[in-house]
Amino acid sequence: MVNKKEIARRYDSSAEIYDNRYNFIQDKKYREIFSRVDIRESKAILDVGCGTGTFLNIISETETNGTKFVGIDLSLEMIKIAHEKYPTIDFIVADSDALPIRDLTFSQVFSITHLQNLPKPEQTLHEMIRISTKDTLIVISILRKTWSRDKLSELIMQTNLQINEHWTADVEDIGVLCKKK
């Protein structure tokens, strides 16, 4: 099983080339999510496993009326790049299994191709629920080559989340839109 230090080291070592290597694929994933989610009503948005911050930057460029944007990632190097590229967004180096965030803070939470990298994804999912307000929309995508739709659904069924929608993206991911029960 992969440990957190290995995960951080892997992403730290690829941080400088990450955007050039994955921009095309990431853009397709983001478009898939934007076709399903309206972010304009959200007061606070969290991206768990934000990498270099591109997703939050795209969201912040829409009309969001004072929305708070926060990205967390385990990789210090990814967060350094995110800070440099998007200084108006808050980025935090943090372990998604122990989010340094108060309960009931975020009205939308995104986790894009993150959970399948973790040794205990259920812990991160519980943290995402903890920091979510009552009517929070939680959007999760995972790499379909590493996890099945059934595996993702089983994980979510262990929580107090309700799956509102499943999808399969044109590229790499499968995903779900969830709400608290």
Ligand SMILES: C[S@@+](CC[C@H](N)C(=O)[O-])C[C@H]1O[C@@H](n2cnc3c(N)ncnc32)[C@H](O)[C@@H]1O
Second form
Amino acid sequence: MVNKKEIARRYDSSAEIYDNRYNFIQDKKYREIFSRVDIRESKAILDVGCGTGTFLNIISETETNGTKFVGIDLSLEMIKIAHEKYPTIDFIVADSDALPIRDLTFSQVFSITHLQNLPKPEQTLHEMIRISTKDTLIVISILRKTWSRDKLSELIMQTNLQINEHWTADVEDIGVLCKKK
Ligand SMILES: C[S@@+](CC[C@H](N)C(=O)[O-])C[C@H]1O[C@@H](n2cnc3c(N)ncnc32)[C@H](O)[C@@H]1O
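What about the form predicted in complex with the ligand, after the form predicted on its own?
Then the entire complex follows, led off by the chain already shown.
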């Protein structure tokens, strides 16, 4: 298992080219999410492992009622780029296994192509659950080449989340929409 310092280093070194290389494929995943999720009534939205902030920027353009948007990522270089591109959104360098966020803060939480990097994904999920309010929608997508739908379901069943919907789109990731039980 690759350690977190090494993961941060890898993403730091690819941060400059990330958008050019991956935005096209990431955009297909975002479309799958947009077709299932309505963010308009959400008070506070967190993107865990937000990379260069593209997803948050797109959703922040939705007409909302003062929604707060926050992105966190382990890679300082990813976060620097996100800050430069989208100065009105809050971006924080942090480990998703130890979120610097109070309990019950966010009403929607996204983790897009991020969880496959985590050595203990169950711990990451517990953190995402901790900072979520009672009715929070938690949206997770994860790389299909390393994770199967059954493996993801088993992981989620170990938590107090229930899966409301699965998707397996013709893209790299499998995804789930979850809520607290
Ligand atoms: C494949 S990128 C996806 C980025 C973004 N979600 C997107 O849609 O383009 C994975 C991201 O997860 C971040 N990441 C990896 N491990 C992390 C951790 N422990 N805590 C927070 N972010 C992490 C990486 O730095 C990287 O930016």
